[in-house]
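What follows is one chain in C-alpha cells, specifically the form predicted together with its partner chain.
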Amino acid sequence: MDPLSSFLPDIQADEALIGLSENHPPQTYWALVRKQFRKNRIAVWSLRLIGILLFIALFADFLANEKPIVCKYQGHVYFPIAKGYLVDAGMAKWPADLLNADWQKLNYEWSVFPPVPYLPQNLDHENEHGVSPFGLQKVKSKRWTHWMGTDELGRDILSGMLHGTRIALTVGLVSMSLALFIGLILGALAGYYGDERLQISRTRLYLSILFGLIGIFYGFGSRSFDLHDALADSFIHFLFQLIFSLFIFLVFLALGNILVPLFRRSSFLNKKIKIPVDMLVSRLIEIMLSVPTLFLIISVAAIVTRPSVFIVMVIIGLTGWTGIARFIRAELLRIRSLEYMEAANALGFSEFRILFRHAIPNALSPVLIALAFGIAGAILTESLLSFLGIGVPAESITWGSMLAMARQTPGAWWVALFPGFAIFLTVTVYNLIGEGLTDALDPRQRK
C-alpha cells in the first residue's frame, strides 16, 4: 500500500469522516463528486446526450451512407460499408464490377440500406436548389425521402448532420487534449515550484541554455527544409520528422546536463539560483490572454496554404490552454502546503514522483470544469470558422459550412435551422456539464 495513504489531503479525510459518522462505508472523493453530480438531473441528461452524440459520431458511416450495409449482388453477399474501411486501409480490393459502381442504382437481389441512404457529399440532381422537408420531393419511394430537405446543390441535410457530428466531437476532443497537455504541465510547474522552490546550479542553467540553443539549431535549424518538405507531403510524415527533430533537441539537452559534474570545482558556477517558474508562466498566460484568440486563429488559418480541419484543431489547442493552466496552478498552490506533501518529502521521494504521482492527481478535478467549457468553446470556434469558410477546406461538410449554405438559398429555413440547432445543442450540453461539475465540485454545496 502507498505509504502516503495516511496523509490524504484534508478534503478526503473529511469526506471519510462524514461517511463513517453516518454509518456508511467510507466514501472516496470521486464517489462523492459523482453522487453530487447525479443530483443535477439536467447535467446527467446532458451526459447521456453526449453518449448519443458519440454513438452517432462513431457509426455515422452506418447511419448515413450511399452504400448498403448488407446486400446480395450477383450471387455474392457483400458488406460494402465495412469492406470500404478495409479497402481504405489497403487490406482489400473492390471487385472490378463494383470499383466505380453507382451503389444506389445497382440491381441487388436484396439489400439493407442505412436509415439515411445518402452521403453528405452526394448531389441529388432531382432535388436541387433546396427542397423543403415538407415540400414535394422527387424520390423513388418514401425510403429515399430527404427528411431534413436538401441544400442548394441537392445534398441531403440529415446526412450532413450525422457526419458533421464526427467533426464537431473530434474538434473538441483533439484541441482540448492538446490544451490539457500544455496547460497541465505549465500550470503544474508554476503552482508546484512557485517562484522560490526551483533551484538549480548556475552550471546546469547555463549549460542547459547553451545546449538547448544548439539542440534547436541542429534539430530544427539545420533540418528546416526536411520539415518543410514533410509538411507539404503529408501530416503524418511531418509528425514523424517533428518527433525526430525533438529527439535531436532532447539529446543535446541531455548532453548538456551530463557535462554538469565537470564544473563542480568552481564555487561561482556551483551556486544555486532560483528560477521564478510561476512568474514566467503567469506572464506567458497574460500574453496569451491579450492575444485576441479568434483573430489569431483566423490570421493563422488564412496563411495556411492547404487548409485542413486538423490545423484548426491544433491552433485552437495551442491557444486554449490558459484556463486549464490557471486552474491547475491555483490547485497546486493549495496542495503543496498540505501535510502529505511534507510527508512525501520526508519519505525521500523524488520531486518528479511527488509532482506526478501525488500532487497532480489531486488537482485534476477543477480541470474537468475547464475542459467541459473548453470543448464547448472549441466546437463553437470551429463552426464559426467553417461558417466563414476560413481555414477549413471548401469541400468539407461541417455544421458550420452547412449553416453557411443557408445564405445561398433564400428562404431555406431548413438549411439554417437544423445544423445551427446541432451546434447549439452540442455547445449547450457541454456547458451544462461544466455547470454541473462546478456545482458538484464545490464543497459549499454539499450536504
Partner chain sequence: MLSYIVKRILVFIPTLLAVSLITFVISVNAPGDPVEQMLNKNGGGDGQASDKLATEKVYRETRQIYGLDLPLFYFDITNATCPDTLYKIADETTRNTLERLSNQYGHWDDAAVYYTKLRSLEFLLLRSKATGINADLLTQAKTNVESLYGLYKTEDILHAFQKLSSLTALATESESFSEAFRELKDAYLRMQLHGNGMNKYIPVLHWHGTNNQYHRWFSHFITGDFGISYQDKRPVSSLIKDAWPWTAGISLFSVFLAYLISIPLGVHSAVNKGALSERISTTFLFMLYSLPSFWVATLCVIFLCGGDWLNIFPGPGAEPIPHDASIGYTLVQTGWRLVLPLLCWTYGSLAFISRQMRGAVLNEINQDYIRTARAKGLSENKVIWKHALRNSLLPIITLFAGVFPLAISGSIVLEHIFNIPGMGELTYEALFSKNYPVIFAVLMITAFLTLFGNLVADILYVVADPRISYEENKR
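Here the structure is a predicted model, which is why all the values come from computation and not from measurement. Numbering follows the first chain given and starts at 1. What we label the rigid core is the largest C-alpha set whose atoms superpose within 1.5 Å from one form to the other. First, how it differs from the form predicted on its own.
- Gly377: CA moves less than 2 Å between the two forms after rigid-core fitting.
- Comparing the forms between the two forms, the C-alpha position of Gln241 differs by 2 angstroms or more, with the core used for superposition.
- Relative to the superposed rigid core, the position of the CA of Arg223 differs between the two forms by 2 Å or more.
Return the structure block for the form predicted on its own; the form predicted together with its partner chain was the one displayed.
Lone chain follows.
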C-alpha cells in the first residue's frame, strides 16, 4: 500500500473544511462566518425579530395614527401621514382647511386608516383610569378597541408600544453609530501607528493645533446659540447645523495644512517628531471609563433648558465608544505586522489606503460583537432614563415612560407588562445576536 494514501483522507478533510476541494468552491471569510452564524438557530431567529422591530419602527406612523394613510377629500386625494413628514421638514404646507383639522371627523369620499386609529398622545376620556384589554371598553365600534388597554390618562397602550419601538431602536442605532465612528477612528489610529510610527513635522503639528482651535471657536463656539436653537427646533435642523459647524472646522484645519509648505526652509520647524497616538488614546479611554454615563446625562439634563432624546443619544455615543476602540486597537496591534500588511507597504501604498482599505476591514470581527451588546446597553439606558423622567421630554412616549406610568395604577398589570416585556425582549435578542456573532467569529467553533 502506498504510504501517501494514508494521508489522503486527512488532506481531503482539510480541503473540504476550507472549501478548496472540487465539490466545494472557495469561500470568503464572511461567507464562512454567515454559515457558522446560521447554525445558531436562536441567534438567527433573534435577527429576524430585530427585522420585525425595525419594520415597526420605520412604519409606526402608518400602523398607529389618527390620520388616514390615504384619503379623498373634496375631490382631492391626500396622503396625510406622508405629507406630515414634508410639513415637519418645512418642505410643504397644509391647505388652510386641513391646517387644524380633526382627521377623525372629516367627511371623506373614501379613506384608508391605520390598523390602530390612535396616536400615543391621544386621550380617550371614555376609557381613562386604566381599562384592561379584556375589560368593558366604551368605544364606538370594534375598530376603536384598545387591544392592549389604556393607561391612567386614557392613552392607548398599543399605539405607545408601536411608537416607542421607534424611539428605542433609534436611540440604540444612532448612539452606537456615533460610538462606532469615534471608536473605530481612535482605536485604528492607536493600533496601527502605536507610539512610534506616526511622525509629522513641527510645522504641521503647530499649524494643525492653531487652526484647529480657531476652527472649534468659529465652528462651534461662535455658533453655540444657533446649534442650541436648532436642537430645540428639530433633530434634522440640528443635524444640518452640526454638519455646517464641522465643515467650518475642517476648512480651518485644511487651511492650516495648506500653509505648511511656506515654512519648508526652517530646519527646526521641518524636523519630524513622534506622536504617541497609542498612549494618548489609551489615556483618553481610561478617562472616559471613569465618567459614569448616567450621572453625566443627569448633569447635562439639569443644564439644558429643553430635554431632548437626541441629547441622550449623543451622550451615550460620546461615552460608549471605549469598548469598540479597545477591540479595534488590539486587532490592529496584531495584524499590522502580518505579511499582507508588509506587502502593501512594500508596494508603496499610502498610509491612508493601507489603514482604511486593508487594516480596518480585516479587524472588524470583534467590533461587530461589541456593537450588538452596545445597542442593547443603549436601549436599556434610555429606558431607565425614561422611567426616571430624566433627559427625555415629558410628552415623548417611550417604553420607559410607560413603565413609569404603571406606578400610578399598581392594579393595571397591562400598563407594566407590555412595555416591560418589550424592553426585556429587545435587549435579550441583541445579546443573543452578540453571542451568535461571538461563536461565528471564533475559528475554533468551525467544523
